[in-house]
Every structure is written in C-alpha cells, then in structure tokens.
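In the block that follows, a single chain appears as structure tokens, in the form predicted alone.
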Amino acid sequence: MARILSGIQPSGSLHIGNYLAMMKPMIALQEENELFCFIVNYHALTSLSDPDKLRKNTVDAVLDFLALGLDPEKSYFWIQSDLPEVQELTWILSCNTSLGLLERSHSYKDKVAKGITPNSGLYTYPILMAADILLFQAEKVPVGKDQKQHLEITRDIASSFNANFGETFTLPDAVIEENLAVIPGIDGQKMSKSYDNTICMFEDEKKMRKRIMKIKTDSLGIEEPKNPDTCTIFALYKLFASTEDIASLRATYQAGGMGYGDAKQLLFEQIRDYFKPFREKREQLASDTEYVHKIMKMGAEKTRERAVQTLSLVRKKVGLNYL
C-alpha cells in the first residue's frame, strides 16, 4: 500500500479537465493505497485575492469531490487552512532552503513573463508545496509535467534537511501519467482556469450549453468530410463516450453532412447525462451543510493527527523542543 498526496487549487471553479487529470484517478486510488487529498486554499491566495470567492470555491471544491466518490472514512481529506503545521513546517524548511533553488524555478518566471504580479508567496510556493507533501511522508505525487521541477525541489528540500539533521523525510517520487492526453478547452489550448477557457461539471445547464456552444471550430460547411482527430469537440467527445459512438461519430465526421452545432450538441448531452448522477449527490450534499461541514472537521482532526506526528520530530531535530 503506497501513500499518495495531491491537491488542487479552488482558485476557480473545479472543470472536467481537473477531473480527469486529477480528481479521477485520485479517488480510484483510494480503494487499494493510503490516499492524502487536501483542497490547497493557501496556494490560491498568491492569485485569488476575493475572501468570498475564496471560501465559496473551497466549499465548491469539497462538494465536488465528495459527489465524485471521495470517501473521508477511505481517505484523508481535508482544507489546507485547517492544519497550522504545514505553516509551522514551511518557516522551518525556509530557512533550510537555498536562495539558488527557488530562483532556479520555472513555474515563477513563466508566470511572471505572462503578467503576473510578482509576490513573496508566488516565489516561496515551492516551499509551501513541500510542507505540503513532506508533513505526511508521502511516497508518491501524482503531478501534471508542468509541477515536475516542483517536486524535484521537494526532493532536494527534504535531502538536505535529512543530510543536516539525520533521517527525517521520506523523499517523494513523482507520478507522471504520460499517456494523459491534454485536454482541450473551449479554444483548443489546455483547459484551463487561467485561460478562462474551461467547461465546469456542475454548472447550470444551460450555461453549460452556451460554454461548449462557443468551441472554436474550422470553417468547413455541413457536407464537407471532417477530421476528427483535429477537431476540439470530437477530443472532449472521445473522453466521455462510449467506444460505439465514438466509432459513430467518427464515421459521420469522414462521410459529411453534420454540422459543427449538431457535433456540440451531442457533445453537451454527453459531458450533462455522464456527469448527473454525481450532479445529483452534489445538490443532496449542498442541501446539508451542516453535515458537510461535519464531514470536514472530522477530516481536519483525522489529518492533524499525521501532522503533527512528523511536526514533532522536526521540532526536535532542529532544537525547538528546548524542555
């Protein structure tokens, strides 16, 4: 049994590309491994800056994954903010951390070079991301390519802390699923909040409609044969469909005669129908927040215990525990 951590940002509304890259297989994962999935709050402060946005996100962020199938009682699941070690643990690693490694980071100057504003927590992130995986001994991170260098600086984190003052981390391996396809947004880049350019699961229908109705598209008339393999709405078909209407569709595409409003509109009833049973658990959850927020003091106690079993040994190691 392997012990597996990962979280993602509530920064903006959780979409089908962060359920399939991430919330998806990490829910999978709880069945047969010691599953740590947290809603990473702090990280969203060095570009979330609206408090009501913020906590309205975090909450929508737990509802999404409890309606998806996480189990708290199979899992650890908790809000970042709800554990003060991991702040306790990141001063700790700060200042056992190199100026050289953070400046060495590509995710700072690529997002910098894209416009934005520059700020202390943007810069020190990586430390914040290794309290994050060393606070619980993770073995594995499941991780996008573009969060590799982050977990390389975790390792080189956590390898020096343990040269300085003897065996205290577990060193973290990356898991990259390089058979993961990129999956398309709405204007054919990488789904992504920062693009705006996402389809969330659980939105209002229609709205849902109106967002898949604006994917980008070539110019080829109805009766024209079209390429599927070069189309956005044939890629987000594929993800959720069946092998016999992918078959299906695909032969449409090479014969002609469908248009591009008729290929969204299918798409729309597949990404709505796959996605209503766990729309439905959501609306349940919702209606209940007092269990919800039941659920997750429980999950924050469950959790804080683990931390603070690895605070306590770096509090000796590097001489906070003066009695």
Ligand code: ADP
The other form holds:
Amino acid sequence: MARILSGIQPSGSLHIGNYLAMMKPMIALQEENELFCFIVNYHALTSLSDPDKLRKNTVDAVLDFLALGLDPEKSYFWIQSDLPEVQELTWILSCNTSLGLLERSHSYKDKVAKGITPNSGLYTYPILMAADILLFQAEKVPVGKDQKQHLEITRDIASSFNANFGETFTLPDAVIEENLAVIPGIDGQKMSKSYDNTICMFEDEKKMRKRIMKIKTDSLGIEEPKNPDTCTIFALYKLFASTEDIASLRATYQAGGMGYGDAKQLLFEQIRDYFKPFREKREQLASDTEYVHKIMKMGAEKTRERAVQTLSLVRKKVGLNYL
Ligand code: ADP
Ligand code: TRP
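Now show me the form predicted in complex with this ligand, since the one above was the form predicted alone.
First the chain shown before, then all remaining chains and molecules of the complex.
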C-alpha cells in the first residue's frame, strides 16, 4: 500500500499516449493503494487562454477518467482549482526555490525553443507541480518520461525545505514504465496535445479512422517486406493487440504482401474495439452532468481534508502561524 499521485493537464483532448502512460496505470493502482488523481487546470492556464475550451476540456477529462474506470469512492479524484490550498503551498515553496533550479528545466527551454512566448506561470510551473505532489506527501508518481526532470525538481525542493525547516515532506519517486516511455503520434514524434498528432480514444470513430489513416510510413510497396520495429503503425498496434496478433502482424510485415493501408485498418479496429465498452460508459456519464458535478464536489471536499493537514504543518514550520 503506497500513496500514489498523478495529474493530467486539460490542455486538449486526452489521447492514447495519456491513457497508456498515465491513466491506465493509475486506474490499475487504485485497488491496492491510496490513490490521488486530479485534473491540473491551473497548469493548463500556462498555455490556454480560452475559458470555454478550458472548461470543456476539464469536464471531458473528468468524464474520460470515470469512463475508463477511475473509482471516485475508492480514490481521491478532484479538479486542481477546487483546492486553492495548493497555491499557498506554491508560494511558500517558491520562496525556498532557487532560480537556478528553474533555469535548468528542459520542458521550459524546449517550449521557448519552439517559439512559445513564455509567461511567468510557465517558468514557475515546476513549483506548482512540486506543491501538487508534496501537499499530499505522495510516495510514488506515475508519469511519462518527459516528466522525469519535474520529479527531480520536486525532490530537490522537498530536500532543501526539509534541510531548512526540519523533516516535513516525503521525497516522491517517479514511476516510469520504460516500454511506455514515449508513445509515438501519427507523425512518428512523441504523441502530444501540443503537436496535433494525437489519436484520441473517445473521438468519433470515423474521425479516429481518418486520423489513423494519416500515420506517416516509409514508401515501400505492398509486396515488399517491411520492418515492424521502425514502423509507427506497428509500435501502436503492439500496445493494444494480444501476443498472438502481434506475432502474426510481425510475420506479415516481414513476409511482405500487405500494404500500410491494411495495417492501419487493423490498428483502427484494435483501438476501436479496445475502447468500445468505455465509450458506452462515457456516453452514459456525459448525459448525467448533475451526477458528475456531485462526484467532483465530493472529491474536492474529501481531498481538502488531506491538503489542510499538510498545509497547517508547513505554516507552522515556516512561521506563518503567529498565534
Ligand atoms: P501532452 O504532451 O499530450 O500535453 P501531458 O503533458 O498532459 O500530455 O501528459 C500527461 C501524462 O501523460 C504525463 O505523465 C506524460 O508524461 C504522459 N504522456 C503524454 N504523452 C505521452 C506520450 N506520447 N508517451 C508517453 N507518455 C505520455
Ligand atoms: N506536468 C504534468 C504533465 O504535464 C502534469 C502535472 C501537474 C502532474 N501536476 C502534477 C503530474 C503532479 C504528476 C504529479 O504531464
């Protein structure tokens, strides 16, 4: 039994990269652990300035998690902005974080290199993330490989706080599944909401098929043998198909005689069938907004009790409790 925590940004529609690397492992962990799972809409504000989109994406992410099996009774499931306590902790941690630590952030540097004009929220993003994690004394944080450095920054912030003010925070470990480290998008690069290369599990099926048909491949002809290990279609197929189906498609690739169009159709069918029961559940939930609202209110109330415990300890440690 461990305390496990992870969050996801509602900066766009959630996709199969998010599902495999974060949502699925989190949902599997809820049985045996204390699970904290949340939609990080404060973080999404660093890149999204359309209020309607932010609202819609947030509710969609909630529906996605519930449809995929997250149990809000068993776990702590909430929307980040429903617990403003995290902002107070962010400020306290900010006053104990050197600029040098933030200057080294790859994620910030990558975004700036891509031409994004950064706001100061993007720069201090790792401190808010550290506050998310430390507020609940999380022990394990399941994330994709791109978040590794953010976890290192969190540990640095926690260690220096503990050294200055006495043992306060648990040092969390990142949990990164190596074979899921980078799930490719339809262009072969990392699948990401920011790169318009995603396959979204709950997208309309016709649109999903169209998207899969756009996966980039080399230009080998139908009859030519193909290398499954360098092919994006195969890389994605492997993540959903059974061992026998994977072996069979591998053999077909190597023998030649099948075009990429047929391989894409097989991939589409795998993904469509895999998510079919979840899609039905999601449609049902989407039609009952009152229930979903109630669940999120309950989630925030239950989680706040835990947040307040850590925050009052931290206030004492730094001297904000003057009475
Ligand atoms: P995105 O890049 O689509 O905006 P987020 O940054 O919100 O995704 O990531 C949410 C979680 O999903 C993180 O733990 C992240 O590491 C993981 N993740 C996102 N995309 C991928 C991917 N293509 N491969 C592996 N993990 C991913
Ligand atoms: N930065 C994470 C991402 O983009 C999202 C996130 C915010 C998060 N707070 C977190 C992940 C706390 C794990 C724990 O994916």
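Bear in mind that the values here come from a model prediction, so they are computed numbers and not experimental data. Numbering follows the first chain given and starts at 1. The term rigid core refers to the most C-alpha atoms you can superpose between the two forms while keeping them within 1.5 Å.
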item: Core fit, then residue 158 C-alpha moves 2 Å or more between the two forms; value: yes
item: Threshold 2 Å Cα movement between the two forms at residue 103, rigid core reference; value: yes
item: Threshold 2 Å Cα movement between the two forms for residue 229, core superposed; value: no
